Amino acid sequence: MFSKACEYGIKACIFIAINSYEGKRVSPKEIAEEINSPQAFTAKILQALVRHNIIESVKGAYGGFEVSKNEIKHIKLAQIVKAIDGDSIYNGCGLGLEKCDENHPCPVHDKFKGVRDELKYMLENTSLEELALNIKSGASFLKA
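Using the sequence just given, produce the structure of the chain by itself, in the form predicted together with a further copy of the same chain.
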């Protein structure tokens, strides 16, 4: 469904958000340990998220990754997914036709569109805030 990079990106954002609530910056090392991902690869993904203005980085001593406390509730899963995997999951054809086109639909178009739109709605309406709070309360987990 999502790429590995995207899975890591989502989990990283959640962990960063939790720490940002407490004013703490975190390093790729801490993040990778907490979400059970390869450290250097995770660092690359973090760079991409910074370039897309989803999280912020501070270089040098006492630096690390953070996300503006006020932004956490406004950041939606859809932004993270789009930044890493692009938006073909929102509007691409389920059978790989060059584009999903009502006027030239693939055989599964009608049925696929419903699922795809529901996924899109879910991602657009799920905030980093609720995911982070869910982890903090112990209701969900970032790794096995």
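Alternate state requested, the form predicted alone (shown: the form predicted together with a further copy of the same chain):
Lone chain follows.
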């Protein structure tokens, strides 16, 4: 459903948010290790998230990545997905056809439209805070 980059981006944001709650900044290396992603690939994803004002990069000896504690509750999963994958997840064909729309539907077009609408609702209504707090409480996990 999400690209690998987007999966890593979501995991990275959650990890950064958890650490930000504890007043810690995290390095690209720490993030890459935590989300099991190649470090160079993780760095590119982090740059995109910084460019879209989802996370902050602080330079220097005590630098790293963080999310403002006040912003964690306002950041929605949809913002992270859009920063990495754009909005194609809401428009793409369920079977990957180049041309698929109301006038020229694929076999799953009508059923997939409902799935996309539900996905969009979930992404727009799930905050980074909710995901981070679920991990902190042990209700969900970032690693298998």
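Numbering follows the first chain given and starts at 1. Rigid core (definition): largest C-alpha set, two forms, superposition within 1.5 Å. Only residues modelled in both forms are compared. The structure displayed is predicted, hence computed values, not measured ones.
Subject >> Is_shifted Ala83 between these two forms (CA, 2 Å cut-off, rigid core) >> reply: No, the C-alpha position differs by under 2 Å between these two forms.
Original post:
Once the two forms are fitted on their rigid core, how many angstrom does the CA of Gly94 move between these two forms?
Top reply: A shift of 3.9 Å.
Original post:
Superposing on the rigid core, where do three or more consecutive Cα atoms all move 2 Å or more between these two forms?
Top reply: Only this run moves by 2 Å or more: 91-112.
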